[in-house]
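Next comes just one chain, in structure tokens: the form predicted on its own.
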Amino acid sequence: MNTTGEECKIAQKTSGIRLLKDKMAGSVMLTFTLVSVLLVVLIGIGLMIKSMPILHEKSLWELLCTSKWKPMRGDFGFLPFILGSLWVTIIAIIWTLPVALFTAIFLTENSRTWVKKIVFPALDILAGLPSVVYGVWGILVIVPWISDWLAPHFVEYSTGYSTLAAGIVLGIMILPLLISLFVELFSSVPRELREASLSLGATRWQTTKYVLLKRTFPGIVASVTLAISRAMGETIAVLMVCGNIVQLPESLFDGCYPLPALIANNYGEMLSLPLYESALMLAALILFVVVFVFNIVSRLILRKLEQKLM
């Protein structure tokens, strides 16, 4: 009888500490989880903080809407940086969404064997390059096939750097992680689905457009979303092969100056001009809130086109 009042007593302890360990790693994680919240609020609060002398001096509307930058006599339009950005953003994806998602229903519903043991290692080298490498190789490719082939056919003139140039590096740069996120999700969905579609009748493209294409349509939204993010902040390949021209692009072959090259071309210059600092951290805020509301935005879609399927 004592053995088996030891025995409980010692059951009963154990469980007490595996309660415990439970509760402790429970509380780890969400404190790692509000830190992880906490520091985005804290980004947020430190660049709106930086920004408020330039928000003191001038309108938020006419920051946002004029496009005359000329720091030295307290003029700062960002509209052409923003429409830089956002003219760079679009034409790399326009461009690498089909190539991926061709690319990605190729490898994982028509592809032998030796091809993926090709083509994924070949991906992972690419998303691995620095992306200065991506600037070099614009700068040495792209830039002088624009200005020598492709633009005398559409303008009288053009060097090459231009926002078509960044478009087309940022595409590429992004290209890997497209790929490799729809690759995911067509695996993850189950054979069986496909067998029973080719088994009533339909070809393998009917199955991949009202089988694959259906059921990760959720999936490819929210990996589109992600590489947008991506694509909206990067900087130094953009920057090398953009023009950096303040202007408001009217034309693929003139030249631009995102958001992100402007920071990075000029923070630590003029840092004497109090109001130019916060120009730039205003910049960086802008940006931030771009991205910020654009992935609340898509979680929105995500969720309706989630419930819908359902």
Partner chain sequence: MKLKFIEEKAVKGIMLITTLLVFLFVGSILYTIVKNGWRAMSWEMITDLPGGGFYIGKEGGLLNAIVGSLYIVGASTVLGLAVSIPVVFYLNIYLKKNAKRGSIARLAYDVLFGIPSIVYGAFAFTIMIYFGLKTSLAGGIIVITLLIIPIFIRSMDEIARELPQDMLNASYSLGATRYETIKVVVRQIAPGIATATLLSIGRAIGDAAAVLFTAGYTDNIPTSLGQPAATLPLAVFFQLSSPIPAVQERAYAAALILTGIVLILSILGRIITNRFSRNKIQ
Contents of the next structure:
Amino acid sequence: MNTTGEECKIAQKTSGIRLLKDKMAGSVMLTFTLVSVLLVVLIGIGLMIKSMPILHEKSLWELLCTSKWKPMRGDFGFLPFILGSLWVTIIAIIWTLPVALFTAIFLTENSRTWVKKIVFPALDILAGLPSVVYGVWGILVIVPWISDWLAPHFVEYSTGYSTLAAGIVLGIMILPLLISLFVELFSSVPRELREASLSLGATRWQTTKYVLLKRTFPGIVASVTLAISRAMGETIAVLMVCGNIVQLPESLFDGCYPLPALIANNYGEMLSLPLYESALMLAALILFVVVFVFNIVSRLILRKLEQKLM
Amino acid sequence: MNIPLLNKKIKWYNRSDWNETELKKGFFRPDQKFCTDDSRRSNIVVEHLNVSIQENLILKDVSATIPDRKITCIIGPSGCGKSTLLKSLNRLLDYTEGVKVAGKVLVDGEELYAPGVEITHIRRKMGLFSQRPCPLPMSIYDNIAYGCRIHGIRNRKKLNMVVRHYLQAVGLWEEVKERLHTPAGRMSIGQQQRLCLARGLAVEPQFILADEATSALDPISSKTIEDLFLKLKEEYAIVLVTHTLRQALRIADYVIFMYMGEIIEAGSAEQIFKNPQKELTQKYLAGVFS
Amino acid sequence: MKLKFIEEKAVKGIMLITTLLVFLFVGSILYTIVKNGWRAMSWEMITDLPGGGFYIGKEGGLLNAIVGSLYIVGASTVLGLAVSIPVVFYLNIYLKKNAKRGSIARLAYDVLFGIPSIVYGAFAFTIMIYFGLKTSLAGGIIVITLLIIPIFIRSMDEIARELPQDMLNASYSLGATRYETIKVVVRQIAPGIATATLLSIGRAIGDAAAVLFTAGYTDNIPTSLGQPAATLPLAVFFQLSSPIPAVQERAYAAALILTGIVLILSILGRIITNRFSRNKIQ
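Previous: the form predicted on its own; requested now: the form predicted together with its partner chain:
Below is the whole assembly, all chains and molecules, this chain first.
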């Protein structure tokens, strides 16, 4: 390049400015990225600091494994809440897993295009509905159904606000997530594999059973883990139908009190008791750790699998 | 040439006034807008280039010279590193993870892989022409004006001249002059490929790097492109990676035969096709493997 | 031999049933919400503030909650986009494909995405106390912004990852810098980004747990950032826990409004994807 024309000078000058802009935009973006990534660390540390006071008072083991919850007297036993969370989540997963699995298989393996065109928007709606709406629906439909129809067959009396109701509502909430994860998983299996099996004379279901499900088993486990971590943290809908009774749940028709509900119901009001606040923060920390571990484990499995299938 | 990042005295030109006077005097020529110095143009020299991607050695000690104003065809079986060689001439490998480059690439005597090289102005000298046409997501007009705009030409009248000039150069003007402002994605594949060529030419490159530029096209469109190349070689150095030997036979002046990441033989087209020296080249040309 | 075909038939039946079950849920939820919400629905629900005896069943509407929700979601969408768009472009254009740093960052966003909104709420509330803030519009905006950023980033990143490398190369080979390349590829992924944004807004507007103790609740429309603000999900939640049937009815109306907003957002998202892909290259 020579520098005779005026235009060339402009090109050179602007070239410097352009590179500077590029560099600056890059560092601004990098800052934003770093800050947003650091949010994870920040939340973890914040919760840890806040839950320190109660961990100083009592051992973690004692907190997690006793069931006495009398904050005014200084008894903080998290067991009812942890069990409540566990039961609700387990019920939700148990009934949604087969439903999601079969629906996903139907969508990827057996259905025609027009079926997909109807089912996917329906799933989108299900995924997009606010949790409060699920709660309202649970109160209006599931709770009366349990107290009037289902419970009388098994127990003498139930209000309907129960572990079972929470499990059912929660299940429907994670259904679209599970189905979309499964559909993605199954579509990543190469077509040739299925054709190879079908050409050996296997039926479609045999192909699904022996090729698809076997091949994607780690992925299915990972997806379920992800769904569990999502289910553990769901607050409002569960809170509205679970009954909110501090007890070790004895039957499915009893009320329960999961961890998120504990935080939602009490936080913000009970700050006069520092230990109580700290206890609630510990509950948030437990949720955070569970979600963190489950998420990382499942994402790592999914990523490995993705690389293997590629 | 190194451009200082922070020039202490940046003189601000009042661009619009200046452009007007230039236009009135009739100084502006759409094909010489960057005042490229013709006396300094020369060839690309590749010296002992080693490229590895994720620990796999893709190019092994490659040395070659790419002459000016000739069509150089790089031939060889698939996976032999042809495309990688092409991309390394342009430093597009920068955006792939795990790439290690050792060796030298000299473009007009400028070392491409030296630290602190300002790559954008070297890239401007090399038009890339990819396998599948890749129009940018904007109108036909903007596709061609884009390169000029980023290099500082914003005057509407000048841009009009540039767009017209280069669309005529690739024989697309008559076909699209009515719909310059429709999205480029709506053109046919052959037209898109010529548009990409026009877009590349509009920033006044000295080299054209084409990666199997005709493999996605129908025979008629690819004939058009080949004819264009034959015309363009009077002004540009063209590097063409190709799968089809027949195409190389038709248009190549100079041929580089690669196998397993190494240059087996290089020379003028006549010499390689009529009288290959190496056994591998003979076998490849005879169609023993491909 | 025969067993295999019986099994095939049975499984097919089960699949049909489960798929229908999904439809049953969608239908049942929408039907219940519309049926119950419609009874209490009226013009004044949308246009009026709660009157004096609103919470014992007298006149008034939900305007406070509607406006509060829109304020919070509007402001946090702007803030969230301002943070997440640069991040998405950094991950996809400034970083190399499959770069290690990128995958660590993506893992972090996955974790952030998975953190329950109640934890965000509790965390944001501690920060607010630390800075001496009370429950306010500002608090709600901060927490929803925190909540919405990972959603934005994840959904936009999914779309940006499909950018063809050829297109980036085409721009680079003209001598464009990465910053200038962003301006080009924006046109390619803009419809996708718009859709992702709308869907994320739908999630943010429906989230109750995060605003529960950060935004507070009030019968008025907030006039400054320091005042508390009502939100629709909380309007549903609080009114439903009232013992008076007339107030509960209004909770259903609020739920209907909320559902309506979310559905409209998702339909808008679809329209944008279909209509505004003019310049997109297939």
